[in-house]
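Here you get one chain, nothing else, as structure tokens; it is the form predicted on its own.
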Amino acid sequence: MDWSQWQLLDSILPTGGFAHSFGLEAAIQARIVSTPDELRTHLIHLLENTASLLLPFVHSATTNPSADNLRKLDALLDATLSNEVSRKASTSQGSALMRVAASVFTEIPSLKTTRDACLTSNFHFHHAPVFGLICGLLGMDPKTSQRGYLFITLRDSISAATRLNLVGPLGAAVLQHQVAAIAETILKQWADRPVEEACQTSPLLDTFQGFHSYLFSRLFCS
């Protein structure tokens, strides 16, 4: 991996990804999460739903990543999530790393022109395939791509853990390191399946972030 791969995965990337906690809020008010051993197990959870419903659209997104195979993909995704809350999700992370992506990878002129053209269409930016999309210009093989996808979804929902307090940081790292050898299982499980393949594994992990709007007090936006 060159420089500009490792800064597409960096968390410093300003990309919103820090302020979504993937339903695990709406989980532990729910008390379904609430230590340490649960939390281990939403997340297994997480990335095999991760993997099964949206490594399909970074794939093809990576392996194609033109402007019209964009398209395609976001309308299916769009299509795809009936959930609300994490359809706004997805085009609000989505949108932000492709607005991101234009201004820091300048030497790929191509991502500004693709991201002027869907903002005067009806295009949603879904995360995923604007994730392929990215990695594939980038020059990122379709497995790293989708073993990237899976390390910012863990990395992310256990930011959220933190946060929420319900595990320390260095207890998180740990995880991190413990759930990894299961996410690269998750992956060649998955990895490199076409679109009309994708489904959901888990959809009580759905159902969480379904209500997630309606919790009295909340920190995450989903």
The other form holds:
Amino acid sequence: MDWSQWQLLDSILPTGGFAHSFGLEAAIQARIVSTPDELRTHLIHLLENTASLLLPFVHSATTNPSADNLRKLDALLDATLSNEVSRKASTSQGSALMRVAASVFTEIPSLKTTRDACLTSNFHFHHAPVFGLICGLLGMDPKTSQRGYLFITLRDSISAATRLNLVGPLGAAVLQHQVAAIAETILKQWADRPVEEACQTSPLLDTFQGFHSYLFSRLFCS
Amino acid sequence: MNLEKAVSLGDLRIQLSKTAIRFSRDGNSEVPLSIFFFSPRYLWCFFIRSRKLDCNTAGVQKNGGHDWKWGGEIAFWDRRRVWNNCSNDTITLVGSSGTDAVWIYALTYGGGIVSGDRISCEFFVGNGCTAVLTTQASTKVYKSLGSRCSEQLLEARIGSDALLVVIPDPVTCFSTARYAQKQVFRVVADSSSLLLVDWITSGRHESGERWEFQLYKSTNQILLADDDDRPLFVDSVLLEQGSISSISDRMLDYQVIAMVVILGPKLKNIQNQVQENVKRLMSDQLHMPYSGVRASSNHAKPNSSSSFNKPPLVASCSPFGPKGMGVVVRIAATTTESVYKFLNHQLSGMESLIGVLPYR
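Moving from the form predicted on its own, what structure would you give for the form predicted in complex with its partner chain?
Full complex below, order starting with the chain above.
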């Protein structure tokens, strides 16, 4: 992988991923997740659900990084993310990522032109298609871009877990490595599927994500 | 019930307008199909049972008089059946226009779906009409034979100022069952109204069968008919036994999951009420400050009698679509009974629209 691809996956890229807990904060306050074991389970279910629901969008955007396809994927994902909390998290991350990528990877003019074209239309900048698009334009193959999407999901949710005091930084690193092996299996099962087959495999996660907005005090946006 | 023989019940089509109910059935099947109509406004009930249909459509005329070709007095939950003795399959609705709602029960072998069964229904709810689709009992999906998957397809078109209410009992898939359903609703933006309940229980959980079926897939789509079928709401849930985690793992201790979609101008009040109710219900459950979760888990693992029990019912409510056209409520619970109560309570506002309280 080259420098641009590493930079895209680095958590230091200012895309605001740190503001989201992927339903973890709500799950903790509802006493669904309280122990490191339950966290591990939650992470695996989160990765599976992300894979079944969002990888098809990443795949499609990577293999067909045209503005037209992006618009179609964006509209479909907006109807699919019926949960307002997830929807807002997706659009805020996606628009931040698009803005950053257009500014950083200036050697790819289509990033800026696509972004400008999308700003004028009824475009939501959902995260998964935008991520797939950028990966595709940076020369990543679809398998790598889908793996990358699972990677950043794992990275950000584990980071949220440490800030929610569920696990310490070293424990988090150990957990991330353990779960990574499972993530690869999940990738193999769910990669390269068409968007028509996008589905949720852990509907409970959607329920937990949904009541994030009922939390009295919270650290995260979602 | 013969579990060996998979049957196709053919395509059923029902069309409700202000003056008529038309029903037709394509396909040539030996199997009797029962459709049970009820109109609460008139407290009448009519039951049509047809064997091999020679004609495809039966026209229904509404007149202002007392011309009941079929009729009988029936209490809603009584279910005394009225048999037709007429040679032509017609029903007459008495009464003038107004918000009369027609309830439709599609009865398939007493609520059971056998491995390999394929059922498809098409409903047209005419402008200004109200139709209610429901079941007589929970839909049971029996075990799959030879990995065959049972399928149900429902396509509905809801006209302007019309309301479709889909309030079935939950689906229960038995051990090793494979079942897929797809429901597509075509609506007119800001004009059609839809209440959709889609739910499933873990199986015969009182006999210990919890999430032991092989596959359950439910896809619900709401498309904007006047905008080239643009998707407004797309939801697909797939529960399949997997190598990484079993369905039971993913469901934690919950035995029932449900989804309720409330959309359209006629349901605006209920929409707002449900959003408020769910928020209040869950805020009570969540309003407990948590401190250093890690600190407590370093000591003895909390046992089930501690205060760290999962809530027996969790729900969340979320608007979707432009200008919050609709809301979707997702529920997970440890008992079926609690979800019935929840639905009955949240949908109590429906009584004035459809004549009866749903989920009593």
